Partner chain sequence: MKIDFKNLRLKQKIILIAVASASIALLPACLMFILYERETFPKIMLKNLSNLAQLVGDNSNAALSFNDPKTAQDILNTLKTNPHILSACLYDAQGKVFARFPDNQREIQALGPAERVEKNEITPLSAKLYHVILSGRETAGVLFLESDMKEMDSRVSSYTTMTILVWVFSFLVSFLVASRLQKYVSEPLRQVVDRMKDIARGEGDLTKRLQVHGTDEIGEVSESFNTFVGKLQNVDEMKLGLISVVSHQLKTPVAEINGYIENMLEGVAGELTPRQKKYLESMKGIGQDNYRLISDLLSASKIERGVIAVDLKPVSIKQVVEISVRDYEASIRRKGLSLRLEGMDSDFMIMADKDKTVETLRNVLNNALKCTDKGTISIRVENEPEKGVIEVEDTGIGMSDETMEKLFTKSRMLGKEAGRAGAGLGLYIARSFMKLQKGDIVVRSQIGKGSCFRLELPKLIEGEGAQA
Amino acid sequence: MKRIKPYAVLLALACFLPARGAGISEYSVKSAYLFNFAKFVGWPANAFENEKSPLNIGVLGEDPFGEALDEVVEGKIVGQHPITVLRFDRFETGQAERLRKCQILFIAYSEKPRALQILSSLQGSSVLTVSEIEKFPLLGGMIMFNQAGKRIGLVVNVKAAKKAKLEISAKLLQVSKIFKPERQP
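Hey, can I get that sequence as one chain, in the form predicted on its own?
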C-alpha cells in the first residue's frame, strides 16, 4: 500500500475547506496553499542564490494575510530552504529586481490596475505568480485562487509556469482546474 505524505493530505483537504466560518479564515486557507505551493512546485537551480538560501514568498500590495502567512511558514523549511515572507507595499517601476528575489509572489487585489505591468516585469524569471484577481491566468498569471461560494479552488496556467521554467507537480494539478484560453475561468 502506498503511503500518503501528510502535506499531500493538507493540500487536498485545503481544496475542500470553507473559506469562512468554523474558525478558519479565508486567508488562513490561502496561507496554507502558498506554503504548500513551495512543496509542489520545482524551481530551476538558478532561482536560488545557493542550495540553502531562503525560499521567499512575497506579498505585493495591500496584505490581506495579516499574521496568518507568517504563522503558517514560521520555522518551516522546504528542501534545504528556510521559508521567509517579504512584503512590498505596491508595485513601482524599477522594483522588478526586488520582486525577482521571490520564488512565490502573491499579487494582492489592490494591484489589479498594475497586474499586467507586474507580470510583464517578471518575464524571464522563475517567480511563481499567484493572485485572486479575476481572470489572472488570462493576463499570464500562473495560479489564481478561485472562490465559488465558500470553497477556494485553484486555476493553474500551466503554459505560463512552463515558460518560467517551473515544474508544477501532478498532485497540485490534480486538485486544480487547468486554464485553457478558449475556456476562460
Given for the second form:
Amino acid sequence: MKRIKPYAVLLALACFLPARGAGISEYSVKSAYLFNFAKFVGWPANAFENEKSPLNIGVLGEDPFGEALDEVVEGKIVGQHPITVLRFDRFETGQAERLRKCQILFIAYSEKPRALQILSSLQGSSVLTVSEIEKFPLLGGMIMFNQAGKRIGLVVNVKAAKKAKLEISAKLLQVSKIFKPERQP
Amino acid sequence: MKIDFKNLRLKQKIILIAVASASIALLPACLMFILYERETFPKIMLKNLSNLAQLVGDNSNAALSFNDPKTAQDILNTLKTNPHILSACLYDAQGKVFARFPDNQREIQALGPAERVEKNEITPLSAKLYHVILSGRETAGVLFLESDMKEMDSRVSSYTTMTILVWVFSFLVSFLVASRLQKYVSEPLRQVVDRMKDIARGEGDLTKRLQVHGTDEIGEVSESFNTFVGKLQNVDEMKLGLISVVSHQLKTPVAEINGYIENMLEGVAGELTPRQKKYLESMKGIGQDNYRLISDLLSASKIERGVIAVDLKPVSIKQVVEISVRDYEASIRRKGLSLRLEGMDSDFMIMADKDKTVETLRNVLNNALKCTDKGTISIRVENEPEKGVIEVEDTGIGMSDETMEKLFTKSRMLGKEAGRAGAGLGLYIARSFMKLQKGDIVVRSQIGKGSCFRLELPKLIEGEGAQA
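Form predicted on its own already given; the form predicted together with the partner chain follows:
Below: every chain and molecule of the assembly, starting with the one above.
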C-alpha cells in the first residue's frame, strides 16, 4: 500500500490538471472575450453588407484557439448578425480585401513580424483589431490581451478605434486599461 | 365604562350618536387604508428592488463578460448608499460567486443551474431578489439583492399613526359639531319641557306662548303645546269668570240672610225660645263662614284676573290692629286662650289700604284661632326704620316645611289642610294684598310649637302724608 500511494497522488494530479485546464484554459477565456467584444463595440452601418449579414471574427496566423472559439460562437447571434469564424493561415498582401470583411480580427502571435503591415493594410476600414502581441496598441492596434496575474486584462487604444469609426462601450472601457501613447516607452 | 343610554340627557344622546356614527363610519375606511398599504407596498418595494437590480446588473455586465471582479466589486460597493440593502451577491454565468456586498461576508454557496432564474421572496424581515443579467442573448450572470423591510415597517407605522390621528381628529370634529348643532334639537325641546313642568307645578303664566322653531316634530310639539296651553287658559278664565259671577251673586243674599239672623237674635221678630236661639246661633256661625268663603273666592278671582285695586293712605298701625282684634277677642277668650298685645303703647303711621290690611290681619288671626287649642295668641307691633311690622304668634299645631313652602299659593285650595282652614285661599289672598301694598307676609313655624306670621308694610315717609 505504502509503495502505491505516490503513484496514486500523481495519477490523481495528472487527471485533475488537464480536466481543469480544458474548463477554463487561457484560450477559451480569450475566445469568450472575442465574442463578447461583439456586444460592447458598435460598428458603423456600412461595416456590414446588410442588417442580417454575418458578423465575422477573423483569426490571422497560427490559430491558438482551436475548437474553443467555434464552440463559443456556435449558434450565437448579436443584434441580427449571426457569428462566423474566418481563418487566415498567414498574411499575404492580396488578402487585404478579405481581411476587411471581418468585423473583428485576431492577429496571432505568429504574425508579429508583419503586424505593422497588416494594420496599415486595414487603414480606413472598420475592423476591430485584437492581438496578444506586445505593444500592440503602440503599433496602432485597438485591443491587446494583457496577462495581469490570474486575470486576462485588456488594453484599449481608443484613438485607433475612433479612427476606424468604432464605438467602444464605456462599460468595456471601465474594465480595460486605456492606452496612452505619451506614457508608453 | 358602562353608559346608561336610556337615562342620558337628549343633548348627550345626540352628541353620542353623532360621534359614534362618525367614528364607526370612518373605521372601515381607516382599516382599508392600512390594509391597502400593506398589500401594495411590498409590490412597490419589489419593483424598486428589481429596478435597482436591473441597473446594477447592467453596469456589471462588462465586468462579468471580461472577468473583472474588481470593477464588479466597485459597482456592488455603490449599494452602500442605499441603507436598506442588507446584502448583495454577483454570480457569474456558471453560478460561482463573482463579487459580493458587504465583501467581508461569510462563504456563499455557488448557484446551481436551476437557481439561475428570476425570482423573489418576501418575508416579514427581508425581501430577496435574484436577477438574471443578460449580455445580448446570453446569461452573463445573476445578481442577488436582499433588502430589509424597515421602509415598509416605517411606512405602515406612519400610515397607522396618520390613520389614528385622522380618526381622533374626526372624533373631535364630530364631537364639536354635534355639541354645537345638538342645541337646535334639544334646546326647543328643553323649553317645552321646562314650560310643561312650570305649568304642572301651577306656576306657569298661561297667557305666555312658546316660540315655535321650524315645522319639524319639535315645532309640532311646541305648536300643540301652545294650543293645549291656550285651551287651559280658556278653561282657567272660564273658571275664574264662573267663580267671580257665582261668588258675586251669592255674596249679597248670604249677607242678607246673615242680617236677618242677626235681627232675629236681637229679638226684632219677637221673643225666642232658648232652643230657637241656639239654632240661630249655629246658623249665624255657618252664615259668617259662608260669607268669608264667598268673599275669599271673589277676592281670589279678582286677584287672578288682575282687577283688584289698592287705595294706599296713611293709616295708624294701632288702629288697624284694634279693628282687627275686636271681632276675635270674644272667640279667643271663649276658647280659653289668652290674648297678649305688645308694642301698642306707641303708634305710628303706615302707608296701606286699611280695609285690605285689616282683612289680611283678620285672616291671620282666624287661622291662629283655628289652629290653637291652648296657650296664647300674641300680637306684636314693631317699629322698624322703614317698615311697620305686625307679628301674630300662636302656640298651636305648627306646620311642616313642606306645608310652609306652598302656604301662600292657591294650589293649597283643594289640599289636605283645606278641611281645617276653609277654602285655603286666605293666605294666598293675604300675600297678594300685601304685595299690592308693597309689603310682604312671611311665616316661621315649628310642628307642635306654633307658628308666627309676620306682616310687613312700608311706613309713612315724612312730608308724604300731608297730600294724602
